[in-house]
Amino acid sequence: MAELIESVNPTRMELLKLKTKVKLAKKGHRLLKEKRDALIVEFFNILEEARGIRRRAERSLGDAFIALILAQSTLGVLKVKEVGLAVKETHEVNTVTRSIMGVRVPVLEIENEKRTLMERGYSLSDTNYMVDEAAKKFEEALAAVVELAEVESSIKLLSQEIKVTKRRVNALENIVMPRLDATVKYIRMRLDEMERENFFKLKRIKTSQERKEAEATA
């Protein structure tokens, strides 16, 4: 038998009380398997998406690596790694949060995801074309590694709320519900009780004045 609440008074009014305590923790206990289930359909789909942005990462990383061995094979390591230093600065990722089913998720954007040749900073007259492919496979591969961090984040966020939502789920259903329906009952049996203890009582008080009335008479 479920625990029953403590220190609660057997009265009509606490009664009322926990009846309405029980209708909305039913309404909670479906809201939270709606949010629950919602979640895990988002998580999966999520998972499914991470997948293929997963492999396109890779493969952009694999190709990035491919150029820049190309790049070193025709002007030399010495020479790439000094072109290298002279990059301008690396690109700056913001960050803003979109949500879903009320799980706050990053975005991130990259600013001045793709750059020109003026740009990079990289003088074009001691290189050649095989140094700009390798930065552009590399810009490439880092759109695609921060788009794999904001979704793998986004799966960490909501596996982190649904195992919060799965434990209110299994708190209502195995504590708090059967909790308010045993102190329900346990205050319907009390009640009930007092009312039998009552009726006899006044039962017998009137037996007792009946009894005096027939004496006074007699």
Given for the second form:
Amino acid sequence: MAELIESVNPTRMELLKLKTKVKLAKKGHRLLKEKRDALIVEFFNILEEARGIRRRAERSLGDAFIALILAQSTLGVLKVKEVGLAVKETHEVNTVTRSIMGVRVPVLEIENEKRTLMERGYSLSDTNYMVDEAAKKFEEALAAVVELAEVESSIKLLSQEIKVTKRRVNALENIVMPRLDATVKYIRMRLDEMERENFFKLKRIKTSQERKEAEATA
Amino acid sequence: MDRIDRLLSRQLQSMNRHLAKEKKVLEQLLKEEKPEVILHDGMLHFFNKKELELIARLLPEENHRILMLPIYIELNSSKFGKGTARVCGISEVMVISKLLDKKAEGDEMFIYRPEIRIIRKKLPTTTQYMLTATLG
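Show the form predicted in complex with the partner chain, please, the one above being the form predicted alone.
Following is the full complex, with the preceding chain placed first.
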């Protein structure tokens, strides 16, 4: 049997108060369950999305590094490094948020995702096609990585919220509600017991009074 | 309103703080560079432009001035049953029914959990969950 709420008086007033609490707990429990279910739906939607995005990011990063190695093999490691230093760092990531049942998840948007040859900033006469290809592939990989970051941080935030909501639902289901029910049952039993006691007391008083009356008349 | 209802409505208010303070019409959002609404918790919620364009394609031009965004997916298990949600509004119902390829008439439509998943997948920023409860 569940534990009772401590220091509770077995009175009718207390019983009424507890009944109100039971009703409220049940409604709150239902609401939280709905929230948890909706969050789980969202979580699985994003998880499904994440699988594809992770694969795509890994593939594009792999392609980019192969392109880089090819560029290094034709121009030399030092030259490619030099070209890299000349590249303008103009990629900006805009961060906005969207709300999923109160959980703020980031929405990342990369500005100027694909740059033209001129926008990249390195000298075209000193480099070759392989360098351009590597730069292009890295830009693609960057977009995929940003997308992956958005999805993975959403998963993390949602899973934290699910955990908290689940804990609340379980606390209501396994601790609060059984405790309230047990206390209501205990008060009911005590009130019944008190009623029986009173009834018995009255009966005894009545019998003793009757006996006294009988003695007086005799 | 008795004590339970008061407490419950307060709880609902705090659980629905992610809802928009004021909805905006589709036509206005399409014109904005960064379409957004202010939420009850004071934060900004941004809409995805691609989603807005998708909705605009699904609706006739005259409904662009009627449809208020975000669309609310109303959850109330005690009233509609577990896993069932309601979408209200003529234009809202039109959008949802076209996305789900499901017949719907009037200003009210009930959708079920697998359908909710599809809707949320297609319209993650233009739809929002709304928790409701039957008072009394």
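The term rigid core refers to the maximal set of C-alpha atoms that superpose within 1.5 Å between the two forms. Predicted model, so just to flag it, every value in this text is computed and none were measured. Residue numbers count along the first chain shown, from 1.
Trainee: Establish whether a shift of 2 Å or more occurs at the C-alpha of Asp181 between these two forms, with the two forms superposed on the rigid core.
Mentor: Moves: yes, 2 Å or greater.
Trainee: I want to check Arg59: does it shift between these two forms by 2 Å or more at the Cα, with the core superposed?
Mentor: Arg59 C-alpha, core-superposed: shift of less than 2 Å.
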